[in-house]
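First, one chain by itself: the form predicted on its own, in structure tokens.
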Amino acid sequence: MYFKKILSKTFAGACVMCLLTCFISCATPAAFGVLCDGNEWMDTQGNPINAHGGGVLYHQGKYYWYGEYKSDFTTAAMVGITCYASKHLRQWENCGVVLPVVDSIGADIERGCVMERPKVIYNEKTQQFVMWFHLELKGQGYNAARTAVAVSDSPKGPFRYVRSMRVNPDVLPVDMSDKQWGEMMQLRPNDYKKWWTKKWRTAVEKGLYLKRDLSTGQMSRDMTLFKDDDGKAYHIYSSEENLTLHIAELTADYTAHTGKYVRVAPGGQNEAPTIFKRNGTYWMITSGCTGWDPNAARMFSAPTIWGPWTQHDNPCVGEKSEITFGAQGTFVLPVKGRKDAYLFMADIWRPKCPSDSRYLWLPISFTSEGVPVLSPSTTELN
């Protein structure tokens, strides 16, 4: 059954079909195909993989997939963050819940809070595995807009919860000029109570919500992590009421922010950031903000992590490209042992039954100019 036929059934409203089986060998450059067989993606014990909004870490010959454990009838965190391990991205062993929720009333990660998009990177200097995720406090909807950090001595956990926070309080973006600072400081929130007007949008671009949250720290929702070739790590997150992306540098131990950050696409309404580096160029694929409903992916590139970031056309091509094939990105994985090979990881959300949300992993191909392309007809990596 062809991938397009599987997708057409999905979009027709039938039960979301399966994902894929990735055939990969880390030791040899074997062909890497994407297959859809109409089934759920099962772990080695025959149970559906439950690791949504996730990311993958490669460490000492194994891949570790961290994600949100989704329950049947709520998107709140009732269990915690799970981990699966694999040597070849095809069969995944369930390593269990590596950061569980707690039952202590008022705790940051109290059962019923929101724990989303966990990502883990390894710090060679401290020999710790560092996890960041988006956190919303129980009973507060999405108003807390915090990020949280946990650490472990093993990729299989357990992770020790450290703290949650808003990001970079009392710190301005490093690329904000004195003129821009002056214009931002003149903005008064009461003058822009009506959203979506031209006047309001201009104020957002100038830093309306950046100024509002300056003393408490900036909002952080959908997020990812990126570790560069030089070992420096960065936290990329949707901020300013999901209207502007921030890229913030992490400290040498990866457990805090240095205070150095930039704004990307102010007022552009981007979430679900994914990022990778190829041939010296940084690429970022995001989505628009339409709740649980899929939308057209966006793509940006920059010569450095700090920018300037240039927006490109939707990287998706083919049927259903206008809704990213029914999915939303969560991570881009450079495939170890294969030259110039990257996987775009995405979720097919099912908010009425979150535990039955599915996964879409596509190889990224590139044009002759080096521009990334996502297509369900791509069957092999470059």
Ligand code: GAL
Second form
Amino acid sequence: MYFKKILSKTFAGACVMCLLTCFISCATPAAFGVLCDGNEWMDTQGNPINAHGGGVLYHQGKYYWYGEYKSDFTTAAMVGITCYASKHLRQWENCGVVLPVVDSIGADIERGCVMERPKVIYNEKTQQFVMWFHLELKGQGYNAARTAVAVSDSPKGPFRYVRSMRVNPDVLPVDMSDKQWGEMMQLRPNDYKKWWTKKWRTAVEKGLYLKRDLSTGQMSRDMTLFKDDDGKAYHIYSSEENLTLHIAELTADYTAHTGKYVRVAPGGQNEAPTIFKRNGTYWMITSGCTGWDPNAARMFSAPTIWGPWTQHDNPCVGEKSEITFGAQGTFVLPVKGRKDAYLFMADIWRPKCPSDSRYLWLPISFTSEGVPVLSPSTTELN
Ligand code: GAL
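Which structure goes with the form predicted together with the ligand, now that we have seen the form predicted on its own?
Below: every chain and molecule of the assembly, starting with the one above.
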């Protein structure tokens, strides 16, 4: 009798709780906080997600996460680019390797090359999914500094490798004045052999390496893509010896550059660019250049994609904010169907066992002035 009473009480209590939870979750959109804080993140089959330096595409009700498959003992590409799919961003189904490395000797994406920071955007006109990534040729360290493109008819691949390149040969940045061009053309590399001097810094800002690489095309390493509301897409990459960022417009089919580009923060040493647009302002969060080691994030904003870009304070606050909480950004994902919901996706690199690198996915909050803030204690999207 006593037990029955308790049972019915607990049962009634449970029902009330259930109704309440349902009411709350139906009445307010599910608030979510940090999606991953560096703990192992398993896919729906119970295996650790292996998609580093990645980016996410939203297409017809699903998110597709593309990233680098990292092996246990090397940071080189031994497998290729992977893809995971999810409806709600928490559970991810492994869709396999969508752009595998190949075994033909001398091929651009030969096993053992470097394939980093893949990003995919969808082209409405051609109905193709277009992937760009950072490519380093096998056996050449990070000297090639190329970017590569691949296409697919389906978000789940397979992607067809198209080509690799340095960017925009023989083209000057659109915002370079005749005076600046004149100054750049006078720079002679032999006069600036010693790096990090004041004189060298000034020369870098004026385009020392831009000039050096004019005929071959500009270097392109850490990168992201940005597709704007008007359907135009841009390739944002670390160029000029990782010292200066470039923002370059892509052609209407997204598989090449138009030749229109600007330099951002010349000599500022920005890597790992991520970019998003909110209320008409473009925001870019980057890292410094310390290889696999984390450093302080940087942030810039601009009224148009072409600038002018203004630098702000480090967007990170709280403990370990000076090292981006141990991570390095890779992409900012606008969450579909939720106003003002943006996720900062970052990698916690573990170069000694690259496959064990982790993820940090933080919702971005905004100050009352609309300035982005990153904090792992953010419990809710604004
Ligand atoms: C990092 C970069 C990574 C990778 C690494 C190699 O700074 O963000 O994507 O290129 O350097 O050392």
